[in-house]
Structure formats: C-alpha cells, structure tokens
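A lone chain, given as structure tokens: the form predicted alone.
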Amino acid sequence: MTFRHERLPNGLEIVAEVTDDALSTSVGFFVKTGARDETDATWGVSHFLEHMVFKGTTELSADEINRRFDWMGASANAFTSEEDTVYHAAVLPAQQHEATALLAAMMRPALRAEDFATEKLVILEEIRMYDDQPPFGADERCRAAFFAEHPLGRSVLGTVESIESLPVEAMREYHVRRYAPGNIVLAATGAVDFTALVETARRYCGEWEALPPSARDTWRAGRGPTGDVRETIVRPAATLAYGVRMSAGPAGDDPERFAAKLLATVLGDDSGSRLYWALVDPGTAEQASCHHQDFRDAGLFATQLACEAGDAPALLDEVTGIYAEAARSGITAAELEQARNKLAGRVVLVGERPRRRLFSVGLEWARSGRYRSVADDLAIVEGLSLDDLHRVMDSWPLHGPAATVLAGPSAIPETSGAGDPQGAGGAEPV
C-alpha cells in the first residue's frame, strides 16, 4: 500500500491508498460538518442537506444520479454523523473517474425550494420512526444526557420542531460556508490512479470558491455528568426493555483511546466478554454490550442492554458490578491477548477491503490530518498492555458516574443502588 496526497490551490485536500493489486476502487467526499457544528436554529440541517445532495444539481436531476451510478454498477450511499458528513461510491477502476466526477457534482446542490418542501417531510418520517422503533430514542436520550448542553449532544437527524422551522435559506447558507473546498478531503482507496484522481479533482472541483477556513465550535465537550442522571421512556408497545448508559473515556486527541477500545473488547464485546458471559450467554439477557467512541475533544464508554423489562434494575447493577470488579481485581493477561487478537483481525479483515479501509483513511485525514497503514494500527494493537488497559480504568472508571436511559412498556424503577459502593464512575477496530 502506498499513501499520496495532495492538496488544490482552494484548499481540498486529496488522501489515497493505493493498493496495486485491489479488484476495485473507493472514493469519497469527507465533509468535516456534523451536529456539533449547528446551533438551535439549525439542528438538524446537517443530515437533511445530506438527502438534498441526492435530489440533483442545476445540470443533473436526481433521477439522472441514480442511473448514472446504476450504470457504474457501484455500491453508492452516504451518512452524517456528529461531526462528518460522508458521500461515497465503490465501483471497478475503470468507473474512477466517472463516480469521482459525479460525487463532485452533487457537491453542488441546486437546493430547489420545491425539493427541500417534499425531502422535509421525509425528514420528519425519518424521525417519527426512529422514535417509534427500538430502542426508542434511548441512544439520543443518553447522549443528550450525557452531554448536557453541548453540541455533541444534540440529535442528528433533529426534532421535529427544529426540521419544521428551518427554512431553505438557511441551508444554503450551511452548505456555503460548510461545503468550502478547505472543508473537504477527497479520499479514494484501492486500485487508485492517483494523477488522474487529482486531474479529475482540479477538473470538476477546481473552480470552487475558497473561503477562509470555517473554524468548529471552540466549546470543548467536558466528561460528562458528575453524578449519576437517569431517565426514562416509555413506550406501551414495547416487549423488552432497552437501557443505554454512558460514561466518560478518552478522547479523540487522547493516545489513551486505543487502550479504551480494548478494554472495551475485554469487558463488553458482543461474544466472549464479561458482559457476554455474565448476562448473555446464559439467557439473562437479549443484549448486553460495551464500546468506546471517541470525538475530537471527547469520548465514552457506551453500555447497551435489552432484556425483560422487571429484569432492567438488576442487571444494569450487575453491569456496574462487573465493571467495579475489573477495577479491582484487574484485566487478566488471557483476556487481553484474546482482545489483541480480535482487534488483531478486525483491523485486517477491514483492510483487505477498500470500501472498508476508505472510512478509516478519510476519517482519520480529515479529523486530524495523519494516516495510519493497517501495519500501524497492527503495531498500536500489539503494543498495548494490561499496565496500558488499568491505567485506563483508573482514569476513567466505567463504574462511576454516568448517564443512563431505559425504555420499556412502562415506567421502570430506579436501579437498586446495589453496584459497587466503591464507585468513583462490540468493539470496533482502532
């Protein structure tokens, strides 16, 4: 694999993998915009503008998008998170130039009036339904929670008072001054022609105009709550009870994180952890899991639950118990080398496929400027050590205090208290 890179005299900058011997090619647009860059009178403008890209340019419908990528034959999507928002397309390296050259374009809205009237009330079902759905909420709820007034807490997809007030102008004004080309990073991996990736760039993205850069929100998100928050939500129509808890951990900008992924692995991944083999593997419950997730400036231990709704309590009790007790008594030098060796694989598995490793190259690039070679994130995951994974649960104690959110049928009681009196506070690859 061989890393290039570029960068246009407006400010895009141009990341590639190449892998010589790669079947096929990924590309992609890596918007540095989110959530945590909106305010109240914008929420949710960052996803909603995702779906108008796809409803065509001033030279392309949206019918003429979607046939000139079924015409590629390439697998073409996009998402928004809080704070990216990602065009991408995996297609045969002949078709690079061609899907580069289109995901360009759509760069470019036209933002019609009459599209963004009918994509609102898409947005509002959008949004309807993902209240309406398992686990109800309960994720936003506990990041709201957690992050109190921050940005990072806020929604992605909005409320519906938030879509129902935005106006079209305000949109385009977003996509003006979030969409600068020095907001942007051009990423591709595979089978990549990297000179003619940046002529197709200079070609088609050239000509956009430069603004100075658009600096993010200066509001560092702190470690959440200093005692424990808990709320509830209930939902009738509900048969089990979901429960997601939150509690601080490294962040983004925080060499700590990879030790936090693997000790996320060890105590909560979704088989052979504490969690599973306390609660899942013998039927106490539907679910149970932990992850990290780490933003620029912040970061967290996400625990998730589901099981009967009279058996919530106790089991997030049992959940904080287990944490203590890891705490305590420490990680074994079993359990890490097997956490090592699942990581080990993922970190792999995700580099032997470029659609995969374009995610993990663009992101990088754009939220801090650096690239890592699967070989580096390989040597990150041998290197770290039980002293590594206890100095993390030291600093940041998953069984301290933390946001917590259940939704079940009814209204479901407080935790017993029973956990660690002691209390201070599916992994994904590095």
Given for the second form:
Amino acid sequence: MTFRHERLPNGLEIVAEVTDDALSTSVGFFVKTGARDETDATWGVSHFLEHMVFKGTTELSADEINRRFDWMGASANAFTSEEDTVYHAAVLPAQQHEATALLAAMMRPALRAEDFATEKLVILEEIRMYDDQPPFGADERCRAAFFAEHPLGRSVLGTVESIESLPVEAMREYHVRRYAPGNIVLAATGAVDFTALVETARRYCGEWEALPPSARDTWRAGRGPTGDVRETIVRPAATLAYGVRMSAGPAGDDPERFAAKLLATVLGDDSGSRLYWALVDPGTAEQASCHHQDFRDAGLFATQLACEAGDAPALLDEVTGIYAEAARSGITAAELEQARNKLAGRVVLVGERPRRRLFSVGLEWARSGRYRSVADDLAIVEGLSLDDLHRVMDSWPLHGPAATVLAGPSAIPETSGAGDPQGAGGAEPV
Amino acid sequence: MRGEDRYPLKQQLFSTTLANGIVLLGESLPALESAAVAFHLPAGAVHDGAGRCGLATLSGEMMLRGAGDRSSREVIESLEGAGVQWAHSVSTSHASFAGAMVARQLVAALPIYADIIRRPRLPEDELDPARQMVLRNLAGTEDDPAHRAMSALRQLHYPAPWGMPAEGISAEVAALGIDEVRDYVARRVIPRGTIIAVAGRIDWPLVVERMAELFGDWATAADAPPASGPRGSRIRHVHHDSQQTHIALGWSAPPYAADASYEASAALAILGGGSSSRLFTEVRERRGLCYSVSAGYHTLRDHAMAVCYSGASTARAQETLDVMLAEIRRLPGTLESAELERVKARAKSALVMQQESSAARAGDIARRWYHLRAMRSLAEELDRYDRLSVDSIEAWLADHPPAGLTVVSLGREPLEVPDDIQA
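Moving from the form predicted alone, what structure would you give for the form predicted in complex with its partner chain?
In what comes next, the whole complex appears, and the chain from above leads the way.
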C-alpha cells in the first residue's frame, strides 16, 4: 500500500491509497459541506443538493448518468452528513477514468428548476420514510437538544417545511460557494493508477474557478448540555420505545478520541459489552449500545436503547448507573484486551476492502489533511492502555449531563420513580 | 496490468465431504489478511412445526448460551477475545453461525464453533432470557414497516412452511419449552445437510484436517424434509398508522438451481435492479413518487419469487402501485440490448468485488452449494451471464409472463388491485 497526494492549482486535492493487487478501484469526491453549514433559510439544502447532483449537467441528463454508472458496473451512491457530502463509485480498475470523469462532471450540476420541483417530492418522501421508522426522530431531536442552537444540531434531511420553502436560487448560491475546488477532496483506493487519476482530475476539474476558502462556523458552545435535558415523542403506532442519550466526548481533533472509541466498545458495543450483558443478553432490552461520534471540533457519546415503553425510564437509569460504576471502579485488563482485539479485527477487515477504505481515507483527509494507513490504525489500537480509558472517563463522564429523548407508543413517564428496583445502581451526581 | 480488469479466472476452490455427510467448501484468497467461516446447519425455520413458529430462532439463540466447557458468557468472550466478528442468523432453510477474523485466528475460532454446534448446553435457566430476546427482536420488526410488508408477502406467496417468518410469532414463541428446544437441536443440528465454508487466507489441507478432528466423529441422524402446505390469499392490506404506504408484490420465478433463473433474474434487474432500471426511472426519477423502489429475485431451494417493493406517502401510493404494475405488464416484448449489457456489467462487477471479502465469499459458496449441490466457479457464473441474450430472456418471458401476483400493502388505506394481474 502506498499513499499519494497532489494538489491542482485551483485548490482541489487528490489523495490515493494504492493497493496494486486489489481487484477493484473506488473513487469519491468528498465535499467539505453539510448540515452544519446551513442556515434556517437553507435547512436541508446540502442533502437536497446531493440528490440534485444526480439530476444532470447542462450536457448530461439524469437518465444518462444512471445509465453510465450501470453500464460501467459501478456501485455508485452518495451521502450527506453534518460535515461532509460524499459521492462515490466502486468499479473494476478498467473503469477508473470513466467513473472519475463522470463524478467530476456531476460536481457541476445544471440545477434545473423543473428537476428541483420533482426531486423535492422525493426528498419529502425520504423524510416521511425515516419518520415512520425507529427511532422515530429521537436521534435527531436528541442531537438538536445536545447542540442547542448550534448548526451541528440540524437534522441532515431538513423538515417538510424547510424543504417545501427552499427556493432553487438558494441551492444555486450554496453550490457555488460550497463546491469550490478548494473545498473538495478527490480520493481513491484500491487498484489506483494515480498518474491517470491526476490527469483525469486536471481535465475535468482543472477549469473549476478557484474561490477564497469559505469559512465554517465553529463549535463554541462548550462541552454539550450543562444539565440534563429530557424530551419525549409519542408515536401511537410504535411497538417498542426508543431512547437516545448524548453526553459530551472528545472531538475529532482531540488525540483522546481513539481511547473514547475503545471505551465505547467496552461499555456499549453491540455484543459482549457491559450494556450487552446487563440489558440485551437477559432479554430486557432489544438494543442497548453506545458509540463515540466525533465532528471536527465536537464529540459525543451516543447511547441507543430499544425496549418496552414502560421499562424505558428505569433502563435509562440503569445505563447511567453502569457508566457511573465504570467511572468509579474502572475497566478491567480483560475488557481492554477483548475490545482491542475486536477493534483490531475490524480494522483489518475494513482495510482489505477498497470501497470501505475509501471513506476512512477520504473523510480523514477532508477533515484533517492527514493520512493514516491500516498499520497506523492498528498501532493506535495496540497502544491504548487502561490509563487512557480511565482518563477519558474522568474528563468526559458518560453518566454526566446529557440530552435524552425517548420515542414510544404512549406517554412515557418522566422518571423511573424513587426506589424502583430496576434502577439499581442509578446515576450518582458527580 | 494497470487499467486492465484482472478478476481472477483462476480461482482456488476446494470441496470435500466427510463420511458423516458434512460438506466442506473452501476458497483460497491469498491477497487477503482475513479468513472467514460459515456454518450452515439444516435447522432453518421451515422445520419449526405447526404452532411453534420461532422454534428454530429460539434454538439458535440457545445454542450460543453455553457450549462444551464454556458458559454463555465465555462463548461470546472467547470469540470476541480472538477478534472474531461473529454473526448468527436463522433463515427459512438454515441456522447459520459465521465469523470473520484475522487469518491466524481461524485455528483458535474453530473449536469454539465446534462447541456451539456439537455441545450446546441448552440450560433451562437461559430459556427465559433467550425467549425474551427473541420476543424483543420480534417487537422491533413490528416497528419496521418495510420488513413487515416483505415478510407478509413471503408468507402469502410461498406454500407453508416456506414463507413462515423465521423471527417467529409472539404467541407461539411464548409457549415454547426447553424440551422442544432440546428436541429440535437433537433432530435438526445434524451433520447430514450441514455445509461448512471457509474463505480467505487459508491453508486448505490444514482446514480439512482440523475440521475432520472437530466434526469427523459427529454421528448423523435422519433428516426429514418438511411437508409443503397450502398458500395464503393473494391480496392483503395491513393497517398501520404510518405516513407512507408500503407496497410489496411478487410472482413465481424459477429457483436458482433451474437454468432459467439467470433469464428471470436478468429480466428483474432490467425491471428494477439499478438506478437506470425501469422502475427507478419511471416511479422515482420521472414522477418523484417515492424514495425507494426496486425489483429483485428471491430464491429458496424449490421455490422462488420475483419481488418488487416501494414505499410512498398515503396519497400517492395508489399511483405508485399503478405505475409499478404498468412497468411489470410492459416488460415482455420490450427488452433492449443496452439494458441487458448494463445488467451484465453490474453482475460481473459485483461478483468480482465479492472476492475482496472473505466473509462474503464464505457465505456465497455455502449458499450456492445448498442450491446446486456443487460449487460454481466465478468463470462459470460469468459465462452464464455472457450467454444471456435479449432473445433468451424474451423467450422465457413469453412462456412465463408476470401473472398470479401476490400484493401486500401496509399503511393507512388499502389500495385498488386490478383483477387482471391476479389471474
């Protein structure tokens, strides 16, 4: 595996992790823009624009784009998050140029008003689809509560109202500003011909006009909520209740973030974690898990719970009790070892698939301008110690102030009630 | 070699059968760092029995709760301690235990799986937690409207018990006892019908040697196939208080082992298999009716189905169904060679890229063996796609036009289903 990097005069960066004997090539355009770059008036525009990018350019129709991807056997798609919009295609190596050139052309979409009107209907369907599914909006409401007024709390899809009122002109203006070449990384992994990749980029992206860098808002609101915030959402058709709890954690530029991820694995991995043995294995909860999520300048621990509605408040107390107990008594060497082996296994399995590596390489470069190989990641995992985990728990107590949202079939009691035996080991004020 | 497709036409495939009937399959992928193993046991939901829907799933869950010298917790911790990404599932035909790991850990992982499969403790005090877990999962699927619509479609379309939901039925799971679980494991977790596949960075002779040590002296029991029952009604609406109405519809197709399955699956890919497919173009791109619409091919060993799905808001669901049906009716006699070329390209890419995942390969060679009773190489598979022509697909469609549709809708209001497609 070798790493390559090049920068075009207009600011577009090109990075590649080249694996000569790979069977496929993955390419992607990583645009440094997302929900956090929106305002009230443009809420949802990043994701809507991602859809519009597939609706064609002045020379290419939407049908033509779809046909070309299918014709080259590409597995192509896109996603939008709070911070990034990513367009990607996995192809056989012979299609590297075709796939890159097509994606490059798409970065300059026509944004036709009639397509905008039709695609608006699709976005509204997507919003309704997610709204009908667990956790029934609890995740988005929780993020909004955690980040309070900051744009990181904006839901990526927007709302029915914000999408209905969005004019096409606002999207065109947003596109010019946010899709400037200096704001985009072209990344590739697998069997990459890097010289040819740079040549394709020069030909299809070299003429893009360089613009001064567009400033991004920063997270100045401190470390998440200072006290507990709790909300409920009632969904009569729901069978189970779904809880999401977010407390502050290390940010994406904090070296402690790796220990935070290992800590979340010990406490709340989908299997074999403390939450698993306490809540999932006994059949008490359908799901009880915790993971660490980081943004450029913010981070959080997100706990997800699915259980019977009546049990939800007590089980949330039990979860915070488990976190408090871990902070008090510490993590064991055996837990550390098991979690390290698990993460190392995942790193290796992801590392051998170019289409998965693309996201690690592209997102990391877009965020930090740095590259970490699979071997680097393994070395980080191997180097983490109990002290690292304990330090993270001290600095970022998972049982501390948090935003919590519960969605369920009926009004869920606010608390589990004093002396409820289910809440044994309940949260200690720290 | 840069710029050339270099998919491996020289695959290293292996197979052997142990004396007790276990089929052992392997694929060496020396470029990978990982190895994966998949155990497919003939203990799928099709053997649940009347009034016991969910028995296979509960039994599979119980098998993980203590095995050999390991307690329930030690089973999971020994797998995860070895860095094994483990998975367990029960489908219509099989109970499956799988794991992917750094290749050198395979030797440590196999004895754990041997304990789970041959020496499950099935302790009575774990029955209730396991049952609660199955019931909670079932409740979770109730909250997934697309899953519910597809599950109802399979239940209506396939003859019982082939369409029964593997996840179970609450009231029936609630009534199951430990004796039924123990009896089920004794009857169904048996060597005959078991397929074990390994893929990745493996040493095949060593794998065979270890498997023979771990599974060679496992005595076989009789394997009785389930009897097929009647099919359900063809049209059903399920009331659900959701913003979208979910539409799942299907009609009969040849199972994978039949030669015509390639024609059927190519026709369905043209209908709804990619972003340039007819359903995606007409339903989503032209009309903006939905976010998600697709058609695909679903196969059991003796039965298979063409499946279409979409979800659209209540007010637009009828139009969505009408456009889907119009595209289905329009299919015979209108296929274009460019459409077929795109389907071939997508299939070829997908097959090649699967070689980059040991877990995907182990699962795939096991599944293909179940259907074909043989391994099928990538070259054979690609060749079969190459031999597809518009004429061969049209000939198949002319003999088997979409008819006798089963239609499920799930949402606030029922949909009108025209009579002609039900014939």
